[in-house]
Structure formats: structure tokens, C-alpha cells
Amino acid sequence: MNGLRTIAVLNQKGGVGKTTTAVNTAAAIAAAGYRVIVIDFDPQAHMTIHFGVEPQTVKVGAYEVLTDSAGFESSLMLIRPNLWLLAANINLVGAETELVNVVGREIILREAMQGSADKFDFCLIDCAPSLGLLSLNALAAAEEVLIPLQPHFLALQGFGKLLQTIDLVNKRINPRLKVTGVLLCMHDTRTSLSNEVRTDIVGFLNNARGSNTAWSDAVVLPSFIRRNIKLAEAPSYGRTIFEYDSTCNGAEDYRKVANFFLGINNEPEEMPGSASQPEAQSAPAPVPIEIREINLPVPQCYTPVPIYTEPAPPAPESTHGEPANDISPEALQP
């Protein structure tokens, strides 16, 4: 590969699958042998936690790079084979206020990364659920945008505004920036709403072909992320989905997302609206990704939080057919 391919995973709405997508797509690409950087640009530090690193232990990370108190490469943590993390902690929440009077504040990350372009293959940036200075830095540094989206009405409300923001950054700050695609998360083909939303997005993007917009070549990814409880459980153990359960639907789906970015065609899926989707170009002699197991110990600074607790035993039944009560009726009399 020539240079560093930088992808911002962005949506101003929270809870649509940005962090899950950035973490597991990066893990799949790294497992395929590529050198991958992941950047946590969310003050909530969910990506950092997902990889099993406690934010309170992060001494040097994204905040220090933005405030120019640390170098980019020296702030990276090797957390998995071929995978480096620029971590986040609570200090990142004050970055926008501290940088408000700094000249060129929107391109700090891009300038910090310039010396690393030939040393890594991919960089995925997990953006905050907002369109503030942190997200602007990510868009200024990236050349591609991946938009995770839930296929329901409220998730679509800010979609147009998000595209306009990306287009504005493209025209004023970063002419290389393009929307690569929309990834449907928590998608359920059994519901008519999910299928209708997907068809509408496909139609909207097809109508933009040939236009002078940053999303003129964007597509809805040919694979989607199914609802899968394993994806929700994995972060509490500081593991990627491939480390937590490499055989579940979530692992299979994110392998396909990684294949998309590596130019490897997945087997076509029958999804409503796919007929209007332009055919993806196949890479010569593609070799499917084989995710190798990574059995790394969880860092000592991270304490897994159990997801389930044992249910409480049922209350004893009364021998008279009425619910048992610890207080007798006589005790309630005045």
C-alpha cells in the first residue's frame, strides 16, 4: 500500500455503532497483516475502554497530541499485533476550549500525523458524537469517511446535515475528503422499516452520482451489521469481537466490512434495494481474510465488569394460595 489510508468513523448521533465499528474493523484489518492505528477522539474514551485500557491510566494520548505537549508516534500504544492506539482520557473534553484561540486549530492532528504516513497502512478515527473541533480535526486529517447508521427514522434526521458538514470541510479545509460509504448497524431485514430506510439511502446516494459533492461516490456497504448481543458484551471485557467470540454473527459481519476496505469482494447478499447499488470492483486474485486468534491478557489496569448477575430466587408461595408476606395482617392493625 502507498501511504496511510485514514478513515474517520463519524456520526453526530450517539449509539449508532461508531466505536464498535472502528474497533472491530481495525482489529480485522490488523489481523490480516496490515499496520493499523486507531485514534480515540471521543472524550468518553469508549474505544480506549473497548481495547481493555483504563482511561485513568492514560498519561499521554490524544489530548497531549492536540495541545502539542507530546509527539504523535511517541503517544501510540501497541495494544495488539499490528495495532496501535492513540488513547483518550477525560482531559480531552477540555481540548476544544483550550484550543479556541489557536491558529490552525482544525488541522493539528493532520500536521501531527504527517511524519507517520509511510510507517502505517490504515488509521481509523473514532469521532465524538458531535460536529465540534475534535470531529473537525478528524475530518481534516482523513481522506475517507465511514458513516455508521441505524436504519430508523430518527437516525436519518441528522444525516443530511452531516453530509453538508463533510462537504464544507472538503471545499474549505481538506479537498481529499470523501464519503466512502454508509454502514447500516443493528439492521434487521425482517422489518419493513429497516428495508425502506436502506432503499431510501441507496436511492439518495445514486442520485448524487456525478455531482460536485463529497458523497458523489459513496455507497451503502454491501454488508450490514446484524443485531448481536455479543457485540454489546465484548467491550465490558476489554476485547474485540474476534477475541470474545470469533464465530458469532458480529464477527462475521465485521470481517466483511474489513474485506470491503481491503478491496476483497464478499459473497453477494440478497438485500432490498441492492439492485440499484453499483457493482463493487473486485481486487485481482482476492484472498479472504483469516482472522487469527489473539489471546492477549487483559491489562491489569482494567477490571472486567460482569454483565449478568444471578437472578434473585423467587419469593416463597403461601400455603393458602395467597402471595407470601413477611408482615402479618395482624401487625398492620392499629
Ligand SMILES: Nc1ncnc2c1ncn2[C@@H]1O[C@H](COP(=O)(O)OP(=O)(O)OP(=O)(O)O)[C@@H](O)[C@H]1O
Second form
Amino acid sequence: MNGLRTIAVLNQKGGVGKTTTAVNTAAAIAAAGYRVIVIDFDPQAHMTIHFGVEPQTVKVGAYEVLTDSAGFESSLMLIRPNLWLLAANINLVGAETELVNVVGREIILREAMQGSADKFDFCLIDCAPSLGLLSLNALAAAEEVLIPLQPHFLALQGFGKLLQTIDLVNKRINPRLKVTGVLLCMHDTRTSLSNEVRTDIVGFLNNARGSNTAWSDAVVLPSFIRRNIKLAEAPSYGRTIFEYDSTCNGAEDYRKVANFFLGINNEPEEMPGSASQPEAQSAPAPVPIEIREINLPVPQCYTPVPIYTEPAPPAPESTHGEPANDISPEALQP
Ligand SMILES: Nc1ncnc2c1ncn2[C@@H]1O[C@H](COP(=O)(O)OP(=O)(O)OP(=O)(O)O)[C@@H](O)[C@H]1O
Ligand SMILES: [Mg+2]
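Following the display of the form predicted alone, present the structure of the form predicted in complex with this ligand.
Whole complex next, starting from this chain.
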């Protein structure tokens, strides 16, 4: 691999599959032998929990890196072979407010990661369901955005605003940033609504070809994620889908997503509209590797010493629908 490929997994809508996608895609890529960082940029700490790490035990993580009280690499936890986590703890809830007067607050993560580009192959950032300062930091540090989307009624509400925000970041603070693709999660091909949403997005993205936008090369990923109860169960065991049930539909689907990012062709899915899509221009050349099965016990990779004596306040509710704290264009002024 040539350098670090950083992918922000972002959609300001809640519960669309961001964390499930970031966790399992990263796990599959790491199992294929690549060195992968995952960053939990959501104060809900769902990614951290999904990997079996208690947020209360995280002494240094995303918050400490953002507030410059810890270095990036020294805050990474090796949680699986080839897989390092920059974890979230409850402090992350206050990060956006605390950083509000810090000059250059939107590029803190990018600067913190600068020295690590040659040591890792992939970095997947699990964003919070908002377009606030944490998501802005993720967009400033990334070259690619993967948008998980649940194809249901109102799925496209807010989609244009999300793309415009990404475009704004691309134009003002990160010219490398591009939308790589939209991943349909919890997709049910039997319902006409799911298929209609897909057709709408394919048409929308096709219309943007050749335009001067950050999504001009974006595609709907050729594979999609089926609704699968095992994907919903795995987080409560602190396991990736490959550790929980490596043969279920969810594991099969996320292997295909990993293959997409590795440039390995999957069998095309039978879905309307799929033939009209061009190849993703940002996909790298095929890499002759196979994804190995992961069958590891969940490692005890941290010392489970609680750092809080008081019970932690409840995590903020997921934001379903439009975000309350969108990035305004003014926030992006240098
Ligand atoms: N394909 C799937 N089939 C069934 N359940 C799923 C699937 N994908 C995700 N889930 C479940 O749906 C819920 C929402 O998924 P997830 O947490 O990945 O979404 P999210 O976008 O990260 O949410 P948030 O915006 O709150 O961070 C979780 O309980 C998850 O386990
Ligand atoms: Mg999440």
C-alpha cells in the first residue's frame, strides 16, 4: 500500500449503520493483512464498546488527542492483530464545546495523524450522527467519505445537505476529500421502497459525473448490507461479526465491502440500476490477497480499571433526522 488511506464513515442521520460498517469493514481489512486504525469519534462510544473495550477504562483516546493532552500513536490500543483503536470515553461529550475557541480546531486530528501516514494502511473513522466539530475534524483528516444509508422513507432527507457539507470542506480546508460511495445498509431487496431509494441515488450520483463536486466520482457500492440479526447481536458481545458468526449474511456482506476498498471484485449484486454505474474511479488496482477467516477470542487488551468513581452520565441520544449542530459556512473560514 502507498501510505495511509483515511475513510470517514459519515451520515448525520442516526442508526443507519455507520458503526457497524466501520467496525466490520475495518476488521475484514485488518484480517486481510493490512495495518488498520479505527477512530471512535462518537461520544456514544459505540465503536469502542463494539470492539469489547469499556469506555470507562479508556484513559487516553480521541478526546485526549483532540485536546493535545496525549499523542496520536501513544493513544492507540492494539485490539486485534493489525487493528488499532483510538477509543472514545465520556470526555468526548465535551470536546466540541471545549474546543470552540481553539484556533485551527477543525484540523487537530489531521495534524495529530501527520507522522503516522507511513506506518498504517487504512484508517476508518466512525463519526457521530451530527455535522459538528468532531465530524469536521474527521472530514479534514480523511481523503474519502463512505456514506452508509438505510434505504427507507426519508432516507434522502438531509442527504443533499451532507454532500454540500463535504463539498464545503473539500473546497475550503481539504482539497483531497472525495465521496467514495454510498453503502446501503439494512437493505431489503424485496421491498420496492428500498429499490426505489437505490435507483434515486444512482441517478443523482450519475448526474454529478464530471461536475466540480466532491461527489462527482461517488458510486452506490455494488454490494449492500442485508438486514441480519447477527449484526445487531455482535456488539453486545464485544465482537466483530467475523468473531461472532463468520458464516452469516452480515459477515459475507462486510467481506464484500472490504473487498471493494481493497479493489477485489465481488460477484455483482442483482439490483435494478446497478448496470448503469461506472466503476469507482478511486478504487485501487486489484490486490491479490484473500481475506482470512478470523476466529480469535476477544483479547483483554486493556486494564479494566475504572477511571471514574461516579457513574458516568448517560450517553447522548442518537440524533435521528436533521442535526442540531450543523457546520455553518462561517465555521470553515480559515
Ligand atoms: N444490517 C443490519 N441488520 C440488522 N441490524 C443492524 C444492521 N446494521 C446495523 N444494525 C443495528 O442497527 C442499529 C444501528 O446501527 P449502527 O449503530 O451501526 O448505526 P449508526 O449509524 O452508527 O448509529 P448512530 O447514528 O447512533 O451512531 C444497531 O443496533 C446495529 O446493531
Ligand atoms: Mg454509530
